[in-house]
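Just one chain is shown here, as structure tokens, and it is the form predicted on its own.
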Amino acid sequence: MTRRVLAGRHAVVTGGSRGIGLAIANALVDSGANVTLMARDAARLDTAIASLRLRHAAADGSQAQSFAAAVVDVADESSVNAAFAATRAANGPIDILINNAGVAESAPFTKTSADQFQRLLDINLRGVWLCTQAFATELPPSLRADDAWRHVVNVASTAALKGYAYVAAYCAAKHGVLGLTRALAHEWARRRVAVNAVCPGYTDTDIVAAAVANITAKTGRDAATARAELARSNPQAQLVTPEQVANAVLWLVSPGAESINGQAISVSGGEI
């Protein structure tokens, strides 16, 4: 999709300054988007805005985009709600909302520490919770039947979807985040708030790298054999690609999408 459908509109994505965030953001970008990045590394996320300034010249330097970044830690609610306001003032009111910032970590269930348990709580669903709230805030209390439509999306997992071994803790809070979007699918439907789930496989990101190098540290198994047993999990052989999860985030942000609401969409090859 490259025709500028989004023009004009703001879209934040946490998460933002690489892997499926930055994926999200340039097709954003390419939509028409005026783009905010949020993410915890400064230097990350000016490489990413630089990036997206660079993309949006190379591409039609002559409608102007706006483009910004703010550093948050999603699990701290006074980051959180700073970062928005700052996000409001620079690129003004904000109608996509992609929850993307996560961390994944794996362990036995009876290795995992409450103190592991409460971190990937924190980030992977109260983060989820706590930019949504933030978002919610300039809501209107009624809308009138010609208003735009606004889009919450959050980008969950197959683990919101199934379980996996090693990674209760990480399905628990995906889970939860699934949980949110069916409710406030239903909150907000008369709102005129989609809020959707995605919800990829094993991506071709940091974080699959990080679960290969663990993988190649305790088994022994060197990188292209531990890369393929990941993606032995998906019919299609094949690791999906940060591409096209963003794909499937911007159908449900794009017009003629508002009626999609509730869903989990799941971007994993025919895992699920």
Ligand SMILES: NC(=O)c1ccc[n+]([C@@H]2O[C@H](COP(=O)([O-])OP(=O)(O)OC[C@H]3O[C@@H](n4cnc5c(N)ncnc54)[C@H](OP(=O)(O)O)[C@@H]3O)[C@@H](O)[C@H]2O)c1
Contents of the next structure:
Amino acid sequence: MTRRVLAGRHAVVTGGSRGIGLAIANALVDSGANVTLMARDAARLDTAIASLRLRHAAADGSQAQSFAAAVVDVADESSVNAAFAATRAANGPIDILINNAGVAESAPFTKTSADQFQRLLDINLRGVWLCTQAFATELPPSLRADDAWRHVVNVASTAALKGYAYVAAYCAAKHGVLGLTRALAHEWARRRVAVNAVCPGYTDTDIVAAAVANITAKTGRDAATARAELARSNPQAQLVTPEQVANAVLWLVSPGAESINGQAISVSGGEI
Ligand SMILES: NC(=O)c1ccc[n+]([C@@H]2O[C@H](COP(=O)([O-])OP(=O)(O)OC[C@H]3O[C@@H](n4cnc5c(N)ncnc54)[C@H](OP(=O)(O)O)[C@@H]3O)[C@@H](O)[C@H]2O)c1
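Beyond the form predicted on its own, can we have the form predicted in complex with the ligand?
Starting with the chain above, the whole complex follows.
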């Protein structure tokens, strides 16, 4: 991958304070982009921004790049609108939106309350909707042929492409994310906005750590056995790394990838 291919571009990463979102932010920084991170926890955002600055300084601090953070709850419309307005004021128009913020919770269907279902839809699906609406407010009504391409990448999941037991609400939300991705890809195809999804399998982040703790508590198996069980769904018998997901995202938003539109890129070692 050519370095600094995103110089001068402004990318927003929701859920960028840790896990897959932070790995995506690192890849964007390495490619020269100005990056804004969004999440709920301000202290974690500050830590993440400090790590981006260090990374930039260690690589090539001579090239000007800006890094900013905005506290947001993606499920809350007024919070999203305020965060995007503040972000534009600080870092300029948004060229790249990575809708990555999400939560996973598991329970048998009959033990999943309507409130839990709603919470998972609100963060994982309504959050993508609201952030993309906020991104869309500055899309010009008409475009010139030489206008730069914008990109939206939604971090969905293999749970957007197939079903898994005990995560019906999460699967429903992630399938919704993919439907939204495909619809917008058509709607914005002539507006120089490419809209795609990446679909990771089990990826080594806090979400997997929580799943391992859950399996351990419910079955009495040790953590290593629980991790191995999750990794077994991947034909390569390993957890995906956040950096592998970030590489796919970076490819999708890099110059030359504009014809890839409305796709769901599986990053799962061939699980799907
Ligand atoms: N790890 C996996 O196995 C896996 C597999 C497939 C897909 N995914 C998807 O990948 C994405 C990232 O997951 P991850 O594994 O990196 O999770 P993670 O390590 O738990 O990070 C989640 C990020 O989302 C933020 N977030 C959560 N709820 C939010 C809200 N309501 N508003 C704003 N930010 C919020 C968190 O920050 P705060 O808590 O501070 O808000 C954090 O930055 C999610 O959409 C997830 O569904 C993960």
